[in-house]
Every structure is written in structure tokens, then in C-alpha cells.
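First comes one chain, alone, set out as C-alpha cells in the form predicted alone.
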Amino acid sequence: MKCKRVSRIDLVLEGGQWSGGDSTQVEMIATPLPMQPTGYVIKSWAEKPYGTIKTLTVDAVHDGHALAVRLQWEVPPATTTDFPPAVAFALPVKATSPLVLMGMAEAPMHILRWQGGAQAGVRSVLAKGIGSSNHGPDVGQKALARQDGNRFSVVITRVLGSGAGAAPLKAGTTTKIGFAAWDGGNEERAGIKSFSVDWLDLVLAA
């Protein structure tokens, strides 16, 4: 997918005029329910269906200094509000693993995840393998997000460069890229989730 350069991404932002019709689709599936972390999840969801988010729109930025990412979603209607939605990205530090590893101790993911609800936020997060999550490094994130009924609009930011765990971004360079989602009025949340099957390229116009 093209990362446009734009002159100013605080301007992209505040007047919505993103990559001029060249949203990705990218087309998300459930997680494999065989690979979820605990024999307990496995068997609370064995019944039911997860990964209703069947498909995100993504655009991105950037103006040199700092990416943007939006995502765009819609879901069902809501069955429960006890849970959030949520929405991540994320971006192999060194060597890349399959999406559906959560990256591995030589080729870990740093991984933004925007979240709803009454903690809304995007977190940082460095996972080196399935049921593994740690603090990942500060890149300056940030989000703004809305919703329209039961679509979803999601922009998450943060600066090029690299660093310790932090996935490298440079202009003029080519990256890979992955997404995961949530469906909170679908109770799902951890590894119960909609998620893109495969690396998609990433490229950062110079």
C-alpha cells in the first residue's frame, strides 16, 4: 500500500484531504481459534462467531517526520457495550513472522493499538510471540477517532525514526505492514479478533 508524502500531516488531519483514492482494502479473517492462548477461550468460543470485521479501508501519510494511518470499519450492532473496540497496526522491528505468530523472540512486532470505551487511547505494544505483550518504546503516538453509528473512523500517529523495539521508518523506504481489529459489541477482545492474513508492503514515498 502507498504512504503519500504530504507537506504537513497536522493539516491532512484537520482538513480529512488524505490520499486522493488510494484507500487499501484490506480483508481481515477470524484468528484461528486452535491458536488462542488458553484451552479455556478455545472452548468458550467454540459456539460462537468471532472476527465479524470482514474488511478495514486504510490510508496513509507522511510528511517526513511523522506516519498516519487511517483505519475505517463498520460493525454489526452492538450485542453487549462491555467491551471496547479497538483497532492496531503493526510493523516488523527486524526480520518479519507470520502475522498470526505475534512475532517471535529474533523478529519481534511493535504494534500501535487504538482502544474505546472509558480508556480510550493507543497503546504501544512489543509482542515477541502469541500471549506475549509488553510496553513497547514511545514513538510519539497518538489517535483521534470517531464514530458514525456503527462506522468507525480511527487515525493513529507517530514519528519516523527508529530505536530500541521501535519498528523503523524512513522516507523513501519500503516496510511491511499488518492489522488487527475488535469487534467490543461482539465481545471480543485478546486474541479473539479479526486480523489481515498476510504482510502487506508499505511503501513511504521519498
Second form
Amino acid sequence: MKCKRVSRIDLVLEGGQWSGGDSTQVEMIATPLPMQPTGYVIKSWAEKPYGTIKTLTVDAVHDGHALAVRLQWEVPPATTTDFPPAVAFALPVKATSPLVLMGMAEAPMHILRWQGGAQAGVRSVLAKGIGSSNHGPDVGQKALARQDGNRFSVVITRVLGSGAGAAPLKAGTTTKIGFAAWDGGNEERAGIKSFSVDWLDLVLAA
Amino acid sequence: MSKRQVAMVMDLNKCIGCQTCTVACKTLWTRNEGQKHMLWNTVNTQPGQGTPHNWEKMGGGFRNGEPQPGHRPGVGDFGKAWDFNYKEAFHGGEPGVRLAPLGGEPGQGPNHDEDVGGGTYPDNYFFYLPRLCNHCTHPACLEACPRKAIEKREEDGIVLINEDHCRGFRFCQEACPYKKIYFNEARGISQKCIFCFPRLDQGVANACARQCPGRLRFVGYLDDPDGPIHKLVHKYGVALPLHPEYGTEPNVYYVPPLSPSKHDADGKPTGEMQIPLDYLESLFGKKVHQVLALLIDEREKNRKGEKSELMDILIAREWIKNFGPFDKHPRSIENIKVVVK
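Structure of the form predicted together with its partner chain (previous: the form predicted alone):
Everything in the complex follows now, all chains and molecules, and the chain you saw is the first one.
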């Protein structure tokens, strides 16, 4: 995935840095049911389809100081309002572990996760395994979101650079990126979600 | 596995449905943002829908050791307390304005079927069933949580939700077969009865138990042979868990209710209890038959002036002994500050 260098990043959903974009269609699948962390989750979702978000349309740009990622997707009509829509991208802090493992002790992943609803906002999360996610470092994360019917657009930004627990980002280098999305209208939350199966290359232009 | 287990016993023969326990709990713990609908302690009329409405049909718990899918009760299921037009009715000065719920049809409140009960006259019957989190030995909520945000305290087996770890996934609500977990929509976290652990930590019994005018609640450790809990649960075996078939091994126990005799066509007592035994069996399991028989025997001994330790305990002649080691006065606590780590 290319991360084009632009002159300036604004927290906008359209126009500006997104003009003439080079979107990537990221295929998503449901997380494996046997890997859910509790017997209750496995049993209660055994007969219920999840991972309804099949594709994320992703754009990424940076201006030498900040990264902006725009994520767009559609969901089927909601069956509940109990859970919020959510989307996240993950970056490796050091080495990469299989994305499906949500990081490992020696290979944590740094996640920026946006969710809508009553507690709307973007959180920085550090994960070292399934069910282990905890507060992550402050990387100046911000988000802007819009819902048009069943279609969502979310922009998440953070500063480049590195720090304790933060996934390092530097212009002119390549790192990895992975994605997850939750269809809250289908009661998707926690490990019940869509994910991008494997890491993708994120090439930050010099 | 906890080293010890605190437990509560409630003698249903003494509950008068006054809701003092409910108010004591509400006043102490659930007056903050997002907690309006929360009643960690409830008292409902049996037979009845309970709170949340029809909770016994909402699933969860374990069958043959396997977790069972359950319904996730919402605010509407718990029943919203009604707000009334007090200002207009009492101070508005408009003739014809009567006291009424605000917002038109208010829906079912949390205790909407109070005193309805079952049966037909003259053998209609009901009894009150106070409920709180059962602080189970095998907590379905704890096992369901993908974030391990629910803990069972090693020192006393109290089950607590760590609010810093909870992300509001609400699997615990689905998994709890007793439906005693609430969701705080304002904070995005699940909350429930904490068994007044900050009081217990300082030797003071739970607010619901301490405030009970009927003196029907007992608190203590299951393994304390001198305490009321051990005697009622193990020595005499008269305290039974609610719905043991749910498989979570609750640590709140009930002394099942005796009831007056049914009547024949001439109005004479038949000797058969008004509360159907099969109904009580559906709540407390097959042991309820022998428990009721023992209670009748011990009551008779007491009537004859014979010594009955069991009746002495249940009558609560020495009320403070209801609380085992938690017999300090609440005034002995300078300041309760809840810190859940």
C-alpha cells in the first residue's frame, strides 16, 4: 500500500490530501471462531454469521510530520444499536507476529481504533496477544467520521516518529499495516470482527 | 479457586417485600451517571416475571459444563422507574391535573407485577424473592469475558468487574443466567453488585443485609463452622441455591418459604401447602421437599418448648449474629472509597 507524501494533512474526509488518491481495496474475512478467547463467545456465535464487512477501501498519506489513513466501508442494515461501528489499523512496534494473534509479548502491535456511538473517538491501543489489548501511547491520534446510511468514512491521523510502545513511522521507509472492522449493527465486538488476514506493506514515500 | 467464600442466606419466610434492601443498595452504590435503571438488589414477587422481565427464560449459564448462549437484557427489560408530574399535580395550581406518569404510557417498571402471584382464591399465593449477584463459584460472566475484566477475589470469592478493563462487550450480561449484570450506557461498561466489599473489608455487613427490617439475611463464610452460613447451608442444609441447574454454583442461598394450607370446597384446610411444591422445586431443586419437612419439624420442636438451634438462628434472636464476622457497626467506617483494581 502506497502512502503518498502530500504538502499538508488536514482532518478532512474528502478533498485536500485525498484528491487524486490511490485507494487500496483490502479484502477482509471473519476472524476464526476457534480462536475466540472464551468458550461462551465460541458457543454463542457458532450459528451466527459475522465478519460482514468484506472490503475496506483504504487511502494513506503523510506530510513528513503526520500520517492520515482514510477507511471506507459498507455494512448490511443493522439489527441492533447496542454496539458501535468500529474500525482499526495496526502497525508493528518491532517484529511482526501473525495478525490473527493480535501481537505477542515480544512483538506487540500498536493499534489506532475508532468507534462511533456514545463513546465515539479514537483510542491508541497496545496489544500483546488475543484479549490483551491495553492503553497505548499517545501519538496525537485524531479521527473524523461520517455515516451515510450504511456507508462509513473514517479518517484517523497520528504523528510520525517513534516512542515507547509506538509503532515507528518514518518517511522513506516501509513498514506493515493490518486492518480490522466491526459491524456493530450485527453485534460485532471484541474478537468478533473482520480482519485483513495478513499484514500489508505500507510504503511511506520519501 | 478462591481460598474462602463469603455467602449470603435469605430466609424467604421472613421477607415482607418492603424494598428496604433495594433502597439501601441503590442509595449506596447506584446513584451515579448511567445508573438510573440499575437495581443491584431487587425484590420481586414469585411467581412472576421478575427483573429483568422474564429473566428465567433468557438463557446463559452452563449445561453439562458447556456455556449456553443467553439474551442480553437492555434497559427496557429491566424496566424503567417512572417519573411523575409532581410539580404540575402538587404545585401547578391547575384544577383537574392529576398525578400521572410523565411521557404518557410509561411501560413496565422494574417491579410491575408486584403482589400478583399465582393460584386462584382462596388458594392464591405469592412470596417475595430478593436477588443480587450470586458471586458464583463457577461464574459464567467471568468465563465469558474475552478481556478477563471480571475477577473472583481470592480471599473471599467476591466477583467483581474491573471497570478499567471492561470495554462494554456485554458477553457477561448474556452469559449470566441470573441476569444480574447491568450496562452503564453513559460509561460504556458493565456494572453489578459488589457484595459491599468495601464494607466487608472493614468488618461491616452488606447494606442490604444490615438494613433488612425482617432480619432475613445472613452473611458469612461458608467454611466458618461457628457462623450462620455454614450452619444453614451445610449443618442443617436448609438453605438452597436458586436454580442450581444453571450450573454456576451460586453463593446466595435461600431458605424456601412454607405456606398456609389450601382449602377444600367447604373452606376447610386440606393440609396441602398453598405454594405448589412443584413450583418451589422448579426454583430450588429436589432438596426443597426435605428442607420444608425439616423446617416444619423444627418449628414444631420450638412450639413445644424444645431447643432448636436452627429456629434460634432463623428467628434471629441475636440479630447481630446474622452477620458472622461482619458484625461491626457501619459508623465504624470513617470513609468508604471504592477502589477496584
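Residue numbers count along the first chain shown, from 1. Here the rigid core means the biggest group of C-alpha atoms that line up within 1.5 Å when the two forms are laid on top of each other. Nothing here was measured: the structure is a model prediction, and the numbers come from that model.
Fitting the two forms on the rigid core leaves the C-alpha of Leu13 displaced by at least 2 angstroms between the two forms.
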